[in-house]
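Below sits a lone chain in structure tokens, taken as the form predicted on its own.
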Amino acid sequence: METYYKPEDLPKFEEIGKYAPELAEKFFDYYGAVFEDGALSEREKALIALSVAHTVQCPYCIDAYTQACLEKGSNLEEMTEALHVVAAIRGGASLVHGIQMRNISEKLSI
């Protein structure tokens, strides 16, 4: 079955600079710096990236950061727990917006 997502396209990411090389260079310099060891380790940053990848539902990022997490020493238990953290935050964010719904409903019901 054809889909928009093609795993073989992931390695083509570096080609994003084909028509704007200066901007791509700036992006990749920034991107590389972000994922270097700092206050957070590369391993911790990969777990964060994997969680965010699931939140934004990017299959390319999920593939890339699953691999990165494993390469940096994370295990499936840690990766799964990170996903539960992001699911709880995402679910809570949806629920808290219910206050907005109630506020509008109460305003319109008056």
Second form
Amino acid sequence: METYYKPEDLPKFEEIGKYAPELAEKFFDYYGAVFEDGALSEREKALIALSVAHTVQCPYCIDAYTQACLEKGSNLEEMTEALHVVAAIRGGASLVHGIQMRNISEKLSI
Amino acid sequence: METDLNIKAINNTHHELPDVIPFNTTLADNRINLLRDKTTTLQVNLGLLCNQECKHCHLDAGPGRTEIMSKETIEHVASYAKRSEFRTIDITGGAPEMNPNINYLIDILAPLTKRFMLRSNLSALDYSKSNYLIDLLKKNNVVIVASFPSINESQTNSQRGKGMFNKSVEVLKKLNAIGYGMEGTGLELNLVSNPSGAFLPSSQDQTEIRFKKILKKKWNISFNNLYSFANAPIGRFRYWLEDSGNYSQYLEKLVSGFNSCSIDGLMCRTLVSVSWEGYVYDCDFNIACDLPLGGERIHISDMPGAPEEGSIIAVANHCYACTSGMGFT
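Swap state to the form predicted together with its partner chain from the form predicted on its own:
To see the whole picture, the full complex is given below, headed by that same chain.
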């Protein structure tokens, strides 16, 4: 079935540099450096990337960082907990705006 | 000889996918001539009998297998070890503990080497419910190399069978209690972690740090070193890869991860592996694929000594498992 998202497109990511090679080089150098071991381990960074992938709902990133998390030694319990952090922040972000809603409503109401 | 081996490896279609670049071609493209170094390790496979049926097993070992090394072959192994002087002797299986001649083997082989290693799935160490074997290992200062794929119970059990995580923890505690893995005892306890699926292993150094921290914190368990190995796409693991639709993708992952820097440290360069029948191979994976050392089956009793330095190593596409990423030493 035709789809906008094709798994075989994921390995073509670097081809995005075709029409802007200098910018792509800067981006991919930065991208590589970001995921190196630093104050956070590669495993922790992969879990953050998986969470962000679900937040931006990118199928390519979900595929890539599910595999990366497993390869860095994470397991489904940890990965699922990371998604609940995503859900809590996304849900919390909606709910906390309820204060704005109340403020406006209270100002307008007698 | 080299050409014959190459053709044999390339034509070994039972173990290959036609659309994968043959391992020999990758070696040639990288100008690598994979040859043996000085052989320092004798690996002995005591057979395919095992109390577990792990999904990643490259030998398809299990409780229903009857192929085990006989006492007569063990004696041939001892004669070979005497005339070749190996720095390390490495005992594997199946579960070596299930071979009824294991105690005899330890008695006659341990004095013939500086470093005597036993690869264990942990649960088999406790299979007889007797402490005799564990005490014998301690008495002979045998290095224990134990499979411990994950610090996660469900990942471990899905790979090795129900209840195997808790059993492994129990046996590790028992080994710690008699000094294994404890500082100052000289009793070495190493762990091996394999991925629990169609993905590559995590960094060995990072995994060792994490396992040490969590095993100590949760179960007060200590160990010396951790080795992180990729699963070879043969035997029962290949069946699982095929059944789950992961075979092509996994092989592609191994091929694309080829790391020429891993070649120098490959175990096949310094090891000779003896099958339960007494035939010699370049490694245990080649036993699983019946890809003998030198291209034809030679019995250990006919081997004058260790394989010659500079001789060719038999390869096939499963060799990508040892050369992908950080490699397999």
